[in-house]
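Only one chain is given next, in structure tokens, and it is the form predicted on its own.
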Amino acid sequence: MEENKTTKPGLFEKGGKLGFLHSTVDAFETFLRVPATVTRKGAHIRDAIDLKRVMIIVVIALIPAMLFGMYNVGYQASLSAGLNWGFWEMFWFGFLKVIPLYIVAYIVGLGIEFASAQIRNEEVNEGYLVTGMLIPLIVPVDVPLWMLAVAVAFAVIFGKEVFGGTGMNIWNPALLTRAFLFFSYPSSMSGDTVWVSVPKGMDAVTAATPLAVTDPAGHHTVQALTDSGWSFWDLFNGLIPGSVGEMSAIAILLGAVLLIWTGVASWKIMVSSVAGGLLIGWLGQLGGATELPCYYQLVMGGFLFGAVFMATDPVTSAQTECGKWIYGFFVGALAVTVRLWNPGYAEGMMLAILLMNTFAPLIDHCVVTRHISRRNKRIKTA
């Protein structure tokens, strides 16, 4: 009679020598392929898009706002500094300048989260992708790099982990990071001097963003923007100073067809958040709060960015079909209400997303209850 053979696990599998390493390696193994492993008993879904297309499809999304940037940060130092670069020197100086912003922040982010992963015994999950993605897109370029390191890890331990990971989170990691710098380090992440980064051995200049741009009563006009040599078109593509990847429409915009052609994010959020901000900034416009156009404030600042990259977040973002509209509505008017009537904070989207993060769950419940109550109605009287 045959005795009964049992397979030896592999080096990393569970069991194995090495079996407390199977989340990092299985980690390294899955990242361009997908894994052999199928479900083996009960119902479920053959579906080709999974979680790791998801993330790959933003980081793709984001790659446009990513390379003009780069490129923006190039131009605004040669024209602060009265340099001549022609295209590939600005480019590659901010590609230098952008880089290790990535480095630093997908090396402390995803060294927590494979951290996390081995302690918990679970796979590693491709959330990270896009939060280190966007990390260094919502930043001045010449933010010190251990406050980037520092504000990483705060956002992702205490804003992600201790929640249970991917998918748990309230907040969004990447906003969370932003505003953990801008409340800890307020003067690396505000004023004239922090948008504008120049070579080794030249002075630092003050640039100011078309948000800090207003005329002698505190008001932001359009005359006030074109004195400072911008005019709506430059506003537009993005050739102005600000945060790293927010500043080019039409860079965030073809993102913004990838991700709703793909379905990835949603349209609704996207349009409502215009919409809100468009009404708060007509309203503005007619009580005196501010000269510019409504349509001014769409691009101005990283509203736009924000609308389609961060309210976006499936996880932090409204569940419900109608609640999308709630919560994209506020997002927008909330943070242009923000911008004309708050004088110490001339950006207010980074707020309202967080703020809206918190009240999603609420917006739902809200919706659910109003729906099933009607339902209930409708039963009642047939």
Partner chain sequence: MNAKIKETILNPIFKGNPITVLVLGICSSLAVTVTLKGALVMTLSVIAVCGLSSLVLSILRNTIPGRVRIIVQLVVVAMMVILVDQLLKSFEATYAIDRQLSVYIGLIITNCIVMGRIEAFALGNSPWPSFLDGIANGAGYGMILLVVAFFRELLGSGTLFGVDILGRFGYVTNNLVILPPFALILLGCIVWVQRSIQKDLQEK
The other form holds:
Amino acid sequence: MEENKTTKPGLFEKGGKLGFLHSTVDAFETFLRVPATVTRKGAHIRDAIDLKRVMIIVVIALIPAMLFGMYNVGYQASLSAGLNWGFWEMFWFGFLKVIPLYIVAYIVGLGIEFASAQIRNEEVNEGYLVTGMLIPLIVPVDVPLWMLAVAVAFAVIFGKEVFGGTGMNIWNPALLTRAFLFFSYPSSMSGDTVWVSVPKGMDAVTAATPLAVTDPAGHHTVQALTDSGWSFWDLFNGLIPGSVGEMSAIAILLGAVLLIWTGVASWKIMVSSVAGGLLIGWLGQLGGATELPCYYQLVMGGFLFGAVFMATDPVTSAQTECGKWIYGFFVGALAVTVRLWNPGYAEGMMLAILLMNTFAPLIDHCVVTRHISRRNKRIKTA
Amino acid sequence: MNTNNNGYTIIYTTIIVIVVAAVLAVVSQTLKPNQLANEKADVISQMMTAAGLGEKAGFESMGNDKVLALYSESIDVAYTVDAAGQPVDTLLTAPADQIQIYTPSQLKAIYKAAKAGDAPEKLPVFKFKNGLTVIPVYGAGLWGPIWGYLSLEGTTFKGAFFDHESETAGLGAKIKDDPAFQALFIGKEILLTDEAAQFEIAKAGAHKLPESNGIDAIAGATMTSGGLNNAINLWLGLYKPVFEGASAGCQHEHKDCGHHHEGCEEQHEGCEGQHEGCEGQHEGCEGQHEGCDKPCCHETPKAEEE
Amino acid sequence: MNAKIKETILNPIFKGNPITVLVLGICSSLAVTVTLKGALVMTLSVIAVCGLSSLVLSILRNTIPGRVRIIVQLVVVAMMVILVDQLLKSFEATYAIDRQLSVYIGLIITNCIVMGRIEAFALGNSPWPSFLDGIANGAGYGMILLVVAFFRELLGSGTLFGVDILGRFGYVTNNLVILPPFALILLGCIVWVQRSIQKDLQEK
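Structure of the form predicted together with its partner chain, given the form predicted on its own:
Now the full complex is given, and it begins with the chain already shown.
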């Protein structure tokens, strides 16, 4: 077999009979495992960690948030509709609600990925595995599937493929999907009727998220949260209305531990964005913009989820070590700034990360230039 | 020819500027009457839209003449009031070329005075035969002025139309382009008790908006919505005496009316507008002051018809 | 000569399109393309301003003092813009649309296409070709405007020229399309399409 390949191109190789399907076949051949084939020329270094491994670890890190999200969807439905469901009933309800989102996100996204890889005659990249895993977790559970499909198509085509595919994109495609939904169909993405899904045939439930309850126009107090029946620990546990997978700090922190332990995501970005959020939250408290203690900012909305899974996206975040601190800090700081001072948006994490994605190359550029000029100075003085 | 020496340059530019100025002056003068007529018809159609007499687009396709004719037909009385709500002048409502209205630039003057803390000398009030009173509002949006017309029956809103100079298309411009937004005002109430918070235009979901005077703001147009909110609250504040007269004067057992007979006539006409049933009473009313109020201001004027 | 005039007219429409190739006039093409009606009036206004300004300045081209060249151009273009604005305001049919376009008619003066074509073409060519060049560039600009407006009104409001098209099929209007950034995305797509057809525009 091996010798055959050197003499004649295989069925699916370049030049082979079905060579045009090269990308697709290759994608499936290398899915989750390394095939025995090796590069035939040039030196190359093999490491246990490659893009595929990295992506799989992120996917695994997301599983706690996903499972908790499914349970929470059922829990909220049971709670608001006054049904006394057991654990498995709640989970099953949420499972049935969330799985269609996954199916749509993966079919549409991967379909476009495969098609564009074919067109460009490149390998299919596995970046979308993570993107597709993230998307259903950051949208309201009841988002119409066709809207999700349109948004995924938009994000993958205009956020990723036009820039050259995985690794070339400026913005996090999953967040771009959410941004598209947010700006295109605001009535399905915000307000207080979209967050809780109830069984068919029942009236829609009004349920504001903790962020909405404490929005600038409203009452920025712990009391407002208590009135809605939430303590800090409720927010921390995550049994509250919101996007599918963003709610539970516990589940997200489990994922964060895995990411940091394996070194897949930058702990610097996570730490600095939390620091940025806390600082602005604290300043806001001092300045009278909010009465909430700053640590509340971390457990409300998508802050933690964004800081752990979105801001750390290796492609769209800053690359330099110093740049990561700056980038992360601004992500957290801007997110809380939007929350506290912009009455138009209750949540600012999505906007903050997308904005800092845009500036990440600039931050890197500045860091690198400063390094170079410092070294030059050292050479001169030496 | 040396076109670069100083003398030539100065003479050349002078001539160009004078020629251009002359052309523009002539054109401006010739077109002025047309533009004013257009503006007048536009303002009137906006008021009639607020008063529920049709749709703005319908008035636009109708042509200026018909709009003016319709206005003369459907307006009951138009007049100005002073800061205390007392009538000052009558505004002509016919014939077409003499109709008097308040253009946005006139509203701007009132707005500026009010902002500076001066009590307005004259505020226009338009009473339509369908019983609705139309008042203007004017204020600052995000990029430029915004203004509009509110129609009320007593202290209840029955319609609104807003316009703007340069709000963002698709966002702030929705105050004009989105009939659904304008429809939100229908059924809301003026709070005569609290001047500062007449209206609250804010994002719903953020927190609960008051039922009686809360309006869901336009998504993505925070500044325009806020500006409109301020404008409406400011003008409702200016018109407060008028509405106090409209509600208090009527409910307080006709005493006000009996006091000043001329005022009665004024109020009577106004009242008439509010209830169709009154029209029959027109002449009879002047004679009997107390009777004036009954058919006009009572909750059940229809009874008088029979 | 005939071929040259043909080239003068056709070049700005496609090969040398002011928006997609010269990348001029982007600002207004984001602002006035929410509705087709607005885009159409804007198109006609720009064609008029472009053509007439080029014509007048081409007639004057040998007399204009070099040092105040730009100021003279500015005065003439400003006059044309004001004339167009005044005319739109004084007709019953166009008054409402002029109000809707608000400042953007006045801002035609800042449209780089007008001054750009005067500098690049009208000052060096005789009046008739200059007039055609101005009109053609206005048309090239307007064509892109109309294409963008077509998609934005159709997808954003479900209508075309205010007539309901998609709404009757239960189409849910897309708010993002109405926001200016989407016009930029559409422009990007148009440039994409044009560069795929016209390979010589692609940078190596």
